[in-house]
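A single chain comes next, written as structure tokens; it is the form predicted alone.
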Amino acid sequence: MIQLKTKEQIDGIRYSCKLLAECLYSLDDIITEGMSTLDIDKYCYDFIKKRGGIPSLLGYCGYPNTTCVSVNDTVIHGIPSKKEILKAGDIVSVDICFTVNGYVSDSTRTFEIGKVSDEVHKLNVVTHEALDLGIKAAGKKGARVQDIGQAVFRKCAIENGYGVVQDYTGHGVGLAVHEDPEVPNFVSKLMPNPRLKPGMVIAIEPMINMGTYRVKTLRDGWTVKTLDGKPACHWEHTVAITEEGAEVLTTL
């Protein structure tokens, strides 16, 4: 059941989102070649706790860490490890959920480590642009959930030939980590297509692969990788649907 948020609830979610945005944007000066993915996780944990927040992912369905840190061919849910060391040419997505005063925010950015290949850089740029197009589609009067997916799919799959992950989608957020509705990055007659209404808060999150859209889950039950071993990108914002359009909450 889709829950429309009140103005007071959206204000609370907005505050949580601002703090999360601070954390993610600060990683520009933190993430570097030679550090481990666990170093990133520890930094984010300390950031969240110092600001009076709760790391929403820690313990969620048994997940062991504060963040999902996904490198190169890991699409989502990469478990931070002291053994996984970043090197020049890598791309790494950092997915964080942050709870403040009971309100949940969710956002992801993909970072480039040193000089990446032109192909990888293009994938990252296109995925970020697809997120912006999805948000723009969500803000149109009378828009439906799958208008978001159509915008993302056209940019990534049709215009650039990338694989759009179909096993995972965006989602409602704000009072819990995952809420209705599902927000796919593609169009399907088999999925619900509710109209977007003021009061809805959703996480729009293109997960885009350089090659096939197919993915596999490792034996740890969390780590999702591209089936062909090619790189993947992931960008995400928490967005409120208002009378005026779509408001990006997870930004400075």
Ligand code: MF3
Second form
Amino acid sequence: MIQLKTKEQIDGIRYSCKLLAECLYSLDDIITEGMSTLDIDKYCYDFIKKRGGIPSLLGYCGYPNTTCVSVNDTVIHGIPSKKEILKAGDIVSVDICFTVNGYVSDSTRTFEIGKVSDEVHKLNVVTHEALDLGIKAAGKKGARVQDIGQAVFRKCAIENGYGVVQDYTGHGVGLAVHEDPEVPNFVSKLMPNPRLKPGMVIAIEPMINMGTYRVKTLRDGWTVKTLDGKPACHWEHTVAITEEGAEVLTTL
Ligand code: MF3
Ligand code: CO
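Go ahead and give the structure of the form predicted in complex with the named molecule, now that the form predicted alone is out.
Okay, now the whole complex, with that chain kicking things off.
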């Protein structure tokens, strides 16, 4: 069931999203070569604790940390570790959910460490652009959920030959980490395709691989890697559907 949010609820979600955006954008000046993925997690934990919020992922379905930190061929759900040290040329996605006054925000950015190769930089730029195209599609009057997937898939798979992850999707968000509807980054006749309505709040999150779209989960039960070992990028915003279109909430 898709939950339509009231104006008051959207105001609450917007505030949670603002804090999350502040945290994620501030990482630009924090993340450097030589730091561990657990250092990033600790920074984000302290950030939200200081502001009276709750790290939503910590303990969610047994997840052990505040953030998912996914390096290079890890697509999503990388578990932060003090043994995993960032080096120049790496890409690292940081996926975070905050709960503030009961309202949940969800956003991801992929950071480049030092100078990355031209082809990896292009993958990152295209994935970010695909997120923007998905948001634009969501903002069109009368749009359906899969219009988002169509925009992302066209940009990434058809125009650039990248692998679009199918095993994971975006989702409704705001009162819980995962709500209906599913928001795939592709088109599928087998999946529901509801019309987007004012009051819906969704997380749009392209997960894009340089090579094959296929992924595997490691034995830790969380870490999702590309099957071919090539790099992957992930960008995500929480977006509210309004009478005017689509409002990105996880921004400064
Ligand atoms: N932020 C993640 C998402 O976009 C939340 C799931 S991560 C989990 O779906 F590992 F905690 F489940
Ligand atoms: Co999400």
